[in-house]
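This document opens with one chain alone, in structure tokens, the form predicted alone.
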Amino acid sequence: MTAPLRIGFIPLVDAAALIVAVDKGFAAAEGLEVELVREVSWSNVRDKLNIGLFDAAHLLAPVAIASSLGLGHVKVPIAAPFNLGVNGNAITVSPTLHAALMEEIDGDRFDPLATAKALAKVVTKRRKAGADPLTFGMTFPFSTHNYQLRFWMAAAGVDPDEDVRLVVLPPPFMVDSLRNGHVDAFCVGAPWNSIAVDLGIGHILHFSSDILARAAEKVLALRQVWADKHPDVVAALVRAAVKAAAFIEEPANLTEAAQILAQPERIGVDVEVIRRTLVGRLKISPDGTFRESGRYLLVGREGAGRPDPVQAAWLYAQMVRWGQTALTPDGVKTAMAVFRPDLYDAAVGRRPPDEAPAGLGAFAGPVFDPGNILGHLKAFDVGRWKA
């Protein structure tokens, strides 16, 4: 056995691979013990793996870029060997706002293209009016959550920092906000979007999956210094988590994996509602709508656990794009080297895979490419970037 190991995380489903790693016993099987900590905000897991506090953590991917580029906070170089998960995100929004966008869309409600245009109709409409912008709830600056909210509305000509209103709430949160009416939707991941559905006070307008088919969500995030110190304990934790996910995406094993995420402790949520998202099964409205994606959270498949440097170079473009960072070389340099194929491979014994990992498939703008951010960036008419 090692040392007790540290590991913070914030109550979402796309911890499942960490705590079942932990509560199924794949972690101990490796010779690792550890201790999970429940956290409320994603500023508190990143300050407390920064200073050391936590070993290790469950972590927004824009957070471990971010903090390796210094940017927010004090830089601290990050690791990310394992992606804890792929998609999972989905954007609630209020009764009121879910009928305004209703009355103005002009084709398909599950196109982001068609409901950020009918975005653009309400926004101007309440404008004219006189009313107060449209808030809008995202769970941190630097987060995959604020930059698809960010990339959705754009796409219909919505500036996110005129035009509406984005404020930072912790995810677990975000249910009485909206229920109270300090927002008006939010972006967040699974499952609070199901929580409000189900108490019928929001509905679901889109999966994450809509905005980008396959986008790195959160990652298993180490200090660069302490896992060039410990390389075994690395390697071991990541092969916990590569059974855990293994385990947890076998259907089988659904019922028992959404027991364990379940409990109090971990997500303290019905067991159902964690059942319906590791499924990709959701109940999108107050009156029993359901709909169903094989995309709507990858844990292990499709090679999900695997980091790919790509998804890193596009979060550091949409940094840059909003205006939280410069565009440099090094910058994407460093953005990229926070996720670590290498570690895994290395971990997991095998070679690096052939073919490069699937695209981000973003429904606006042109294929992305990581060696031409600056042409991805002119794509877009609505941004903070300089050249």
Contents of the next structure:
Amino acid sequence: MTAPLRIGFIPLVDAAALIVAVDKGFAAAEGLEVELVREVSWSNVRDKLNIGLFDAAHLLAPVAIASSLGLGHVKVPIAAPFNLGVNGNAITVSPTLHAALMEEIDGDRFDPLATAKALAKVVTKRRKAGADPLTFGMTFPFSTHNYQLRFWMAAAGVDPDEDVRLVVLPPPFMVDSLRNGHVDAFCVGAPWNSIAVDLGIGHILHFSSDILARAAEKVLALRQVWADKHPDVVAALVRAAVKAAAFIEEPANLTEAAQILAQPERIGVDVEVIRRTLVGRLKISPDGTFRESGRYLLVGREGAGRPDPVQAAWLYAQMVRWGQTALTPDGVKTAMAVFRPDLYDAAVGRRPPDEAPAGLGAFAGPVFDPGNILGHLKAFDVGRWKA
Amino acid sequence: MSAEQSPKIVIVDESPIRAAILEEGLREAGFTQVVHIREMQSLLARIYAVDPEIILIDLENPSRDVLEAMFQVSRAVKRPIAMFVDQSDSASIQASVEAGVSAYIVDGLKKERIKPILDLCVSRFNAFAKLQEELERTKSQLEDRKIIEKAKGILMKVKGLTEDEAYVLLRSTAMREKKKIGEIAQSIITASEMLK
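What I would like now is the form predicted together with the partner chain, since the data block earlier showed the form predicted alone; can you produce it?
Shown next: the complete complex, the earlier chain at its head.
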């Protein structure tokens, strides 16, 4: 149909639909020849997409928005016609921090408000004792990991910029950094949380789905101008991803999907860890405690693949809340326009669904309204935004 | 260029050879204040300590995201005024990304001053890539030589040939079959192992 497409990805389980689309032949069936290129950093993926070395990429949803807004780097408008994953992150803490939190906790340990309040107490105690602030690792300044950590701790009054340290770490370095005490906790996608637990050096404190029931995680990102020029290729790519996502979500295909993803040139980790992630049944403590959630990572089910502009608006609101950008009407509009359900609908050949998407389901604050971001910001005590 | 005019440059690269090539080139071009950081664990602390005006990092270094964060969320470091050369200079960005290097300007350095540095880095990175290729080729030639020696040994033993005769046989077979001597030698080794 066209020249081979070069698509960049980071070895993470939420690249699943993209990897399976190529390796299982769904892309070829749509007439697409795709070369998947494994990358080491989000900066690389973003830059190579932005300058046209990649035609498409597996990208953090907030990076797609930041790129369209010109935050932190060159301004390149991005179109995201497919949502590669909803949720999928977890917060893992060191055994020491876990013990400290459990000592302070008043309530259910899977309730993020209870753990955040416990964290606030630990933070105060440490300050009184003259100890260093706790350090939390996350993956990128414009990442759901960053916003999920901040949203969680700030709900109990912990200021992420004053009371703790937030540092960026490449995902493959997270586990080592927890082991050598460089960080006390981290928020990252699969498989890194499970690897820390398996090594006996971490406890999964929360699935990110405890904090937000539905959070857009990674998107299939295209340059806007490229997408405009190649509508047929975009549609074929979306259809291939939709089919791959459906394949992955079919329980009978679980083992095969996990095997495809586990290949050394793809994600390159143990099949079993990928299986656990796809099923949402994770070992959360070194003692062998398991926890299961149907919401841990949504690849295609519950409408996860169709981009929801409300999610983009929420991510934009977090950028404003934490001082990464100023709130402007144009900013909201630009951010929401990154997520393209229209391209998704056109590709799969259906009319927009009648019912609204399920919403974000945040554990704290009022229901998010993209038309009232200022109201959203005002609902929280902690934040860096200026009116 | 006098020392006080020369901007402080940090090279973040896990490859000591490439960093050395880059450092040497920069020094030749008159940039006297060049620091190579190889240890990734204390990357930020080291960068804070050096307080550079320019940071050069290889694209295959996962710590690039760490640097991005430093520029975006940390208030401990001066904010960069630009990354790469300039937003409008897409050709330079492309050249540097293709070569595998990324430059960050941390201080108020003028665009005209970063451009020659970046150009130099791009050509040095390309030179390194070529060097790497040559190294690979030499390695595979060495590998070939080992295989040929082994195959000669097998032929000498099995067919009672001298070393020269064994080599001539290998070479003539390779010519007849339009293959490399190494390939013929490898097939002899494989065959002899299967027949053991």
